[in-house]
Every structure is written in structure tokens, then in C-alpha cells.
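The chain below stands alone and is given in C-alpha cells; this is the form predicted on its own.
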Amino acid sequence: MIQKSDKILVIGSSGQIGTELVQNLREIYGISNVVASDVKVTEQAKEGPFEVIDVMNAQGLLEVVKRHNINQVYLLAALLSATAEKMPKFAWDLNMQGLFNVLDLAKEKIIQKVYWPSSIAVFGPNTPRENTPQFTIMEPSTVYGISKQAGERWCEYYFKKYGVDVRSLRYPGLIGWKSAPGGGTTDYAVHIFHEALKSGSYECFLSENTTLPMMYMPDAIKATIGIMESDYQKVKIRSSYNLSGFSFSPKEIALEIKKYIPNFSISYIPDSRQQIADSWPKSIDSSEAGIDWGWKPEYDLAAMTKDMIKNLKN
């Protein structure tokens, strides 16, 4: 195990990304150097340092940071796309105030480094949908996307104005087996595996040919830690980097699953999430991340499907 002196706080640690990120960071930095936190006590409290934090409470956040001598913060707390549409004002307040509270800690030199995730939700219906470039039209049509686009601008502003070392990735849809999905439009790609193994069928809330960019969680974790551990000079984009793994439709993932569960069947009843999905890219150009700090995904659809089914069966 590599032992490092950094003290890390992961806010929103019990979500889909945080669950696996905390495990990986503790393997690198040591259990005692990585503090998990969420708005309520979770199972992670049994595994290492844990704090209950409401990221909108700036004073409470400051007290935790000082108590643990934190110098790196991974801010994952947010309301995701489909959930945010049901509570737009709360989603905006949580997603934006939490970011300001953390950026201000870095501005005041209380912490040294910030990670904040963006999303393909920053793109909108007028964005080029094939191989979406790093710099392009952004007219997001969801509360989540609007908050992420605004967050990107603030991250870049804090970097240029105050020298804050903030780093960010625009995640595509994320697929993992270690935790439950958190209310996103791409979550069908996680649910489909659970239902395939449990009942042999799945009712999809997107139409069969809705192609979206996706990524397997091990690649997402690798990219997240990779950008944070990259040399300061190599991180040239301080809004957020495009990140991509592979793209597929519900029909295509169903065909992959049928290789392992031949009797699996899928039906399609699109709901309100279809409109969100239709405003997002089909594929992403992440070449800037590859050029600047060496990003390269390991998994494609076939490798991800095989690994998901193996692990969920176990």
C-alpha cells in the first residue's frame, strides 16, 4: 500500500461513485487518511473515519475539515438529473451552495485541492450529438444540467481569479455493481442487470435505440483519481474535461446480456426521462483528457457486461 500524507474528505460518500471511490482512495492513502461523509450515518462508518455533513452548512463543513486536517476534498453530494426535476429549487441550492462552500475553503487556503464532478447533462438539444467536442454549444435543458454548467464556470473562475486547484470530469452514464443507482437518467443500465438476474426481464424507461455515452465504474474511479494525482501543469482545463468510455442503446446492452442469460427479455415504455436522454450526446470526444493527463478507458460494452454479471451473481 502506498502511504501518503494527504488527508482526504469525500462528501456524498455513500452514493454510486463515492462508495467505490472511498474504497480505492483508502487503498492508496490508508484508511485513516480518508474521511467518508454524508448527510446521515451509513455502513461506511463501520469501515473507517466518517462524519455526518450537510454540505450546505459552511460552518459545519469547516469544523470537520479543521478537525481532520483535510487538504483534499472530493465533492460528490448532488441531486441527479431525474430526481432534480422533481425538486428543482432544492436541487439548485444543494448543487450550487455545496460547491461554493468547498471552493471558498480552497480560496482561503484552508484546503489545497478540490475535485468536483460535472456531467454530460451540461450539453443540450443544440449540442452536436456525435463525438461531442470538449468546447461546444451548451444549452442544458434540465435543472441538473444547468447547475453543472454553472458549476463549471465557477470552477474555472475560482481557478483564474484565486488560483484554486480545482479539477473536474464530465461523467457519462456510470455503471457499477457495488451500490444502488441514485436517480439518474442513465440508471437503466444498472437496473437492467439486477432485473435480468432476478426475473429474467426488464421494462426500460427509454426507447430501444436511445444511444448514450456510458462508462464502467472502475474506469470512472481510475479517471477521477488519475486527474487528481496528475501534475498541476498537466491539468489545463479547469472547467471540466470530457470523459468517455463507450456508447450503447438499451437494445444493444440487452443483446449482450442475452449472451449470458439467453431467455432474457426487454420491453420499452419511455417516460419523462426519455426527453432528458434525447437532449444528451450519443458519443463523447475525450481526446483532450488523453492528451493532457493520459486518460484511456479499459472497458468496452462486452467486457463490462461480463464483469457485471459475474460480480452480481456472486
Contents of the next structure:
Amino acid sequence: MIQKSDKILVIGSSGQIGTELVQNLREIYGISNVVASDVKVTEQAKEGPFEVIDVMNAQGLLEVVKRHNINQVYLLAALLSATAEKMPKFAWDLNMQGLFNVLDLAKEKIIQKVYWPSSIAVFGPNTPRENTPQFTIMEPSTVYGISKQAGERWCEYYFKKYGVDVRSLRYPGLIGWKSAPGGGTTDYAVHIFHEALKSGSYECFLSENTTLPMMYMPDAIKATIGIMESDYQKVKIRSSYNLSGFSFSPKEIALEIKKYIPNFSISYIPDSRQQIADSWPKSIDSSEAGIDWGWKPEYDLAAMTKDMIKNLKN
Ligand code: AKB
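Let's see the other form, the form predicted in complex with 2-amino-3-ketobutyric acid (AKB), since the form predicted on its own is already up.
What follows is the entire complex, opening with the chain shown before.
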């Protein structure tokens, strides 16, 4: 439920999700009620309230929260899968300490609601890969996945022990035209569009039949704001919800792009990200999210491709 008094802080607001989330939240809550923040000043600072926040600095975070009377925090600052493998200790520190600093604000009742994203990376090589259920084997083999799985456990713990209203989604790979992804294994699904339009060819870092769960950004934003605005008692899972859009492989998305750019060509040179992708599910069962708070995706591969090409051409 939206309240006039809501004052929202988005941490890590200049990233792939944050850029679009801030725009959407501002349309709903008003520009002055949504404070964007990142570790450094970005172009976003010109569009509305903006603060420089290092989420590892609990005192600095508290000062901003108090100064703006913040009651909801969306914590998006994190290192993604591929980057985290390059700096495991820093990834663990950032992904965990950032979460604790925000959860503790809610535990102390300084803020009322927290959004924290999890990921399909919580699953691992022993997880059933097709239509992966909400509750299943979770033995992540990446630093990012380990930090997300631990984060999920802490979210549920803070909910049960301290009554913290924390909500979370396990994002699949996200595809959007407004902002670039950074450091993920699913990033190819965005780069491929830019390269197809720029040079007509793309060298993919995953092999042709690597099927992964993906989602178009408008659906991801709808789900994110949707779970945050759902009634408290409807959000029954306080670790993180499975979230699904559609699944495809590099070969399948290339074929879809060819419908608009017939001469487009793709080649495959798998790198270290292949191993990460091979440990993740191919498709996700998100029926709990549908039953509990009404999740339903709108876009499939064809609709997403059409919209991406139209917008990137513009
Ligand atoms: C990544 O590839 O690391 C992310 C994710 C699936 O969480 N996009």
C-alpha cells in the first residue's frame, strides 16, 4: 500500500536496476520522496535528490536516513557473479556488510521496510535445473551465490527474530535498454543487442546452448515494486521469492535478433563465466510469487527482443 508519508532511499541507484527503479518510484511517489544514492556522484544527481553513500559506512548511512526521514530502503549495491569471482573477499564484505547495515536500521525501527535482491545464483550444480522449485537443494558454487544465499538466511532471521519487514526476489538475468549491466554472467543478453545494432556481429562469452532464466526490465521493476507494495501478510516468504520471466540460450536470442537484423552473426568463445552459467538453473518455477502476491510476467523472448530493438534504434 502506498502512503503519502513514504520516503524512499535507493542504494546503488546508478546501476542496471537502480536507474530504472528510481525513475519508476519517482513516478509513483514523487521526485522529492525518492532519494537516489551511489558511491560516487553520477548523472542521476541532476534528476532529483541524490546522496553519496558507501553502504559499508553504517554511520554515514544513518545520517542520510535521518536527514531525509527515510522509511523504506531498496539496497541494490552489490558485486555481481563474474566480478565477485575476481575479488571474493571484497564481494563477501560488500554484499554482507551492506545488508547488515540496512537490516539493522530496520531492527532499530529507524526504517520500516527493506528491499534486498537475491538471485538465481543461490542455486548450484546439485539443484534441479528445469523449473527449479522455490524450496530445493541450494549449494551455490560462486562467491556471489554464497553471499546471496547467506543474505537470504539473514533476511528471514531478521524477520522472524526482530520483526523486520524485509522483502526479496531471486532475480534471473535482467535485460534492459536504459542502462548497462556490470559484472554479471547474464550480461551477454544485453551486450548482444548493442553489438547487433552497432557492428552486426557479436562474440559471445557463453556457449551457444547455455540456457538461462531471464527477464525484461519492465517486468523486473513491476515485480520489485509489486512485492514492496503488497500487503504485509501476503508476503509469506521472507528469505526470497523465485521469480521467472522466460529462458533462452545465446543461439535462440541470436535467431530472434536475426528477424530484425537478417545479417547478424554470432560466434562463441566461452570464458570463465561459462562455468558459472553451467552451475545455474535453466528455468525457474515462480508459482509461490504468483499465489502469494499475484506475480505474472508480461514479456517473452519475442516481445522483449522487439521492444529492445525499437528502443535502442531510437
Ligand atoms: C549475474 O549474472 O551475476 C546477475 C544475476 C543472475 O544475479 N545478473
